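Starting off, we have a lone chain in the form predicted alone, written out as structure tokens.
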Amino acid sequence: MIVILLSGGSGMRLWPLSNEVRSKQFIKIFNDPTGKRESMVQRVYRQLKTVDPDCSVTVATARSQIPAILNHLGKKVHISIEPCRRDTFPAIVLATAYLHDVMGIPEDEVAVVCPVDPYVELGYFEALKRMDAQAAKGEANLVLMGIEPTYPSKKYGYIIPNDCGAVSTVKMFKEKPDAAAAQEYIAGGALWNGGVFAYKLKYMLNRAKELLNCTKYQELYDHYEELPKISFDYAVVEKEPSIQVIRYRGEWKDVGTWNTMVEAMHGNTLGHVILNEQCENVHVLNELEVPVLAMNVQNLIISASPQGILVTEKHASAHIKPFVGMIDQRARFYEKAWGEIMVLDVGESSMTLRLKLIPGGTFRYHRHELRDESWTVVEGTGEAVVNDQTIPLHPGSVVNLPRGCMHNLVAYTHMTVIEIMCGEKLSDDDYIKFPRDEKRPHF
């Protein structure tokens, strides 16, 4: 099976655990079968590989998410990079062209497209395999997944099938309705549209030629910003006469708000949390290194991270987005391929960070023109490269990095480093990278 995972999200609805560079799919809120914490993207990838160990996975995402994807999945997946956000139709077309032109997958092969962040059971991925097999038959141009509704939701679009079979042709689509209309649709056999599609690559490339006058990956990539910003449903699905739908009956949650997130949690708390016995229907998620104590409260969600602290009545949590939009702050926690960064303190002309590197973790050889830096090693061993000089590192090592010097950091073990920046401009723009030189030690 060839799978394209669509990875997007702005990170506002699950503030303060999410932020502008840490979308919901990277929050480690679930437990894997061994009890180890895992994120949505790790959970979906693990489930895919459980059902189909040989499946090929390509993640379609923005450049800003690549470090987090590498942090969570390593180099197990292919990545189709969106130069900018243009909605799901351009993203799917670009990923399809990537499969064909870059990975060399023939046009007659089937691709299955699904979101990166559903909370589902293994039966969902068995349904993906059935979609793959059905699309390979060529009876329809598109095969969709229809999720059997459990209540008259106003949040989802609806697929109206022509019959109640396990595989059916599609009569029509309905946009997000009010509760009364949703109930009427369900009574008539309607299914939730889960945003999952299967098609032969040739079909999607032909649609790209018709609608975009382009099918080649490099040309699409180079002119991506000029492509229309349009959803796949609107551009393709609602206009395609040859569609089949496969029914899926099983657990499925669109974990997009705090209310749905805590429903999927294992237990009521995460992190250092104390609840007294009088607390009822309370969920607390704490990423800070100080405890959170809640007493005699009901129906609350409390979330604490370096980004901020949220205290909300559960039903009100769905309306968080406009209030988060009022908060002007930089990301305080984000992940890189080599580890993670936490902002500990921000002053007028200084910033203190904590870097946690994985064994073998390293970042690009670079320099800054507008700031001085220093590294203090708290834990682990490694080495720094400063102007081509190699400096061994161990707990207690201090390395001063005046502006203009070229430098790099390499971790031999798990390593924790405190970085202090001082200067008139502390931004990501002041970062001049250099090509890697084989003479410089790196992993």
The other form holds:
2 protein chains.
Amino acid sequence: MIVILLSGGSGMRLWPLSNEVRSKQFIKIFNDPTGKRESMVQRVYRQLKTVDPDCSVTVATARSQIPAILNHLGKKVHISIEPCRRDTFPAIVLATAYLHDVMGIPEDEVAVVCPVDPYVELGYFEALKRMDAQAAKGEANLVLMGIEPTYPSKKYGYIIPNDCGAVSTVKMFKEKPDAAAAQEYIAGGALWNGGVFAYKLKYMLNRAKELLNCTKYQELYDHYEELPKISFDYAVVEKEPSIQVIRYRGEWKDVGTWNTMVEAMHGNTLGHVILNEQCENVHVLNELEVPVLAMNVQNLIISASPQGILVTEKHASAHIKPFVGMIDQRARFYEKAWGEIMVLDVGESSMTLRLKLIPGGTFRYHRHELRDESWTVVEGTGEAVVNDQTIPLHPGSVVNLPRGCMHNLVAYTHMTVIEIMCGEKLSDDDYIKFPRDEKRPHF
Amino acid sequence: MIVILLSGGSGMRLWPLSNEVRSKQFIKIFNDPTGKRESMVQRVYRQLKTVDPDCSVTVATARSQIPAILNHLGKKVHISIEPCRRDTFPAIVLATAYLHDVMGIPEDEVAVVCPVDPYVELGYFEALKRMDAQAAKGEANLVLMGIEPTYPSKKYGYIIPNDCGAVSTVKMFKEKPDAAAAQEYIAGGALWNGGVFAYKLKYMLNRAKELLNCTKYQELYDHYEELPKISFDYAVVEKEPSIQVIRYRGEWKDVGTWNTMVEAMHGNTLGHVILNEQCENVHVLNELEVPVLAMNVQNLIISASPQGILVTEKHASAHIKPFVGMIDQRARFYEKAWGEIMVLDVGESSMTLRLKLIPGGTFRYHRHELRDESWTVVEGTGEAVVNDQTIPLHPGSVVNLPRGCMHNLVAYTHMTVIEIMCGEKLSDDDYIKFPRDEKRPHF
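Cool, the form predicted alone is there; where's the form predicted in complex with another copy of the chain?
All chains and molecules follow, beginning with the one already shown.
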């Protein structure tokens, strides 16, 4: 099976565990079967590989998510990079063209598109396999997943099928009805639209030709910003007469808000947490190294990270977005291809960061014009190159990096480095890359 | 007036704003008349100086509190250092001997002893002045403050006076009665014992002679550890037949727990806090740089510091002590005579600290055997001396301090330095002072 995982999302609704760089699918809140913590994207990938070990996975995402994708999934996945955010139709077309032009997948093959963040059981991915097989038959242009509803939700789109078979054609779609209408649809056999669909590559390339007048990956990539912001549902699904739907019955949670997220969590606490016996229905997620102590509180979600602290009644947590909008969202922790960064301190014209590099983790050779930096190694070994001079690094090594000097960093082992920046302007823009030089390690 | 302020206390009940080093009297939670934040000890000192500008203040305290005392009160106060914690009787005797032997105050003068942490109005300090004048008359050996009770508290000791005059003799004492008995005492004119008393120095020195067989400051100081752990109430007050009590009527709050503390607070929030409109009766005290967001919560105290995070129902906050006992209490922020320290990161064998030095702030010349250090200046100017070599410091300066090297630090202006320690053993014991050398700056 060839799968495209759509990885979008912003960091608002699960603040402070998410931020402008870490979307919800990268929060390690779940447990894998061995008890190890895993993120949503790791869980979905593990489940996909369980039902189909040969499954080829391409993640369609923004450039900013690439480090996190690599850290969570390694280099086992392909990545279709969206140069900027358009809606789902351009993203799916770009990923489909990537499969065809870059990966060389023939246009008669089927792709299955799936969001990266459903909290589901394995049966969901078995249904994906059935969708793949069904699309391969070519009886319809598009095969959708219909999720059997458990209550008359007003949040979802409904698919009204022509019959109650395991595979059926579609009569019509209904977007977010009121509860009464939803009740009526469900009585008539309606299904939730889970945003999962399978198609042959050529079908999507034809839609691209028709709607975007372009089917070539490179061209789509280069002109991505000019593509219309249009959803796949609107551009394709609602206009397509030849659609089949395959039923899925089983756990399906849309864990996009705190109160739904904690329901999917294993246990009530994560991290260093003390609850007294009088606490009831409390979930605490603490990513700080210092403890959270909660006493005699009920129906709360408490979450702490280097980004901030949230204390909210459970239902109110769904309405967090406007308040998070009031908060400075500059990320205080984020992942990089070489490891992770945590901001320890922000001064008037300084910043102290903790860099954790993975073995082999490497910075590109670069310099800054407006800031001095220093690196102090506190754990692990590696080397730095400063103005073409190699400096071996071990715990206690201090490297002085005055502005203008070229520098990079390579970790031999897991390595922790405290980086201190000093300068009038501390900006990501003040980063001048050295022209690639194959003699030097780089990412 | 000569005042001895008893400054004791541990950091348990107001965790996480207090810790093993910062007792509650050093939390800057109140507002002075100009709106500037002030601590309990600053408030009491300011009030004392308001009613008696010539007041001489001696703080009786442990060595560990000296930096905080100096930072909060400057060098305007005298300090009687308790070499270890004994109870109030040895502390008061030592401070009295300090007044007599070190400060040269004649034994016929009066001292007024007062706790450092009452939350009171100015009238309380006016009462102190009346106590001072009354004790000077020599009608009784001891003059106590009796606080007019506002409710039949079971927490306090009661003084039963012989009459209802502004000054009266004492019939008896009753320690922490039940509510019914308290009610009865109050009906009979009883007063709360506020732990404030005035006496002539010679009276206390006589008690010391009698009970400790010693009245000399240096001798008391040198053998302090051998003195009995005994309270002033038990050793002196309860056995003294010649006592007068002076009434105080007015605000008197014992702000020793979170729920009483926040009642004395100006406003509901401190620091970077966002409350939605549905929050009711919530106090949030945030000493972190990142925000606390609270939504739809009621009757809570939320407090965050580098030490940890507390979320508690208000009344439950009084029962925090056993839970704090479960938490690693190594201080993550504390004051020094030269400024303040905040722990930014703790690694397996490393620690990153932010040092904020005040102008003129100076480290003693010292070295470590088991750790390398580095200093990076991120704000201000100063100088370091490393192995007798002077290094000028400005933002961006990096000083490498391999183990064994002698070093000190002097701030010319306000100066912020990131210090990184690396070593197998990071202990306060690994600190070898250079013999004092008057040519070098030192504290």
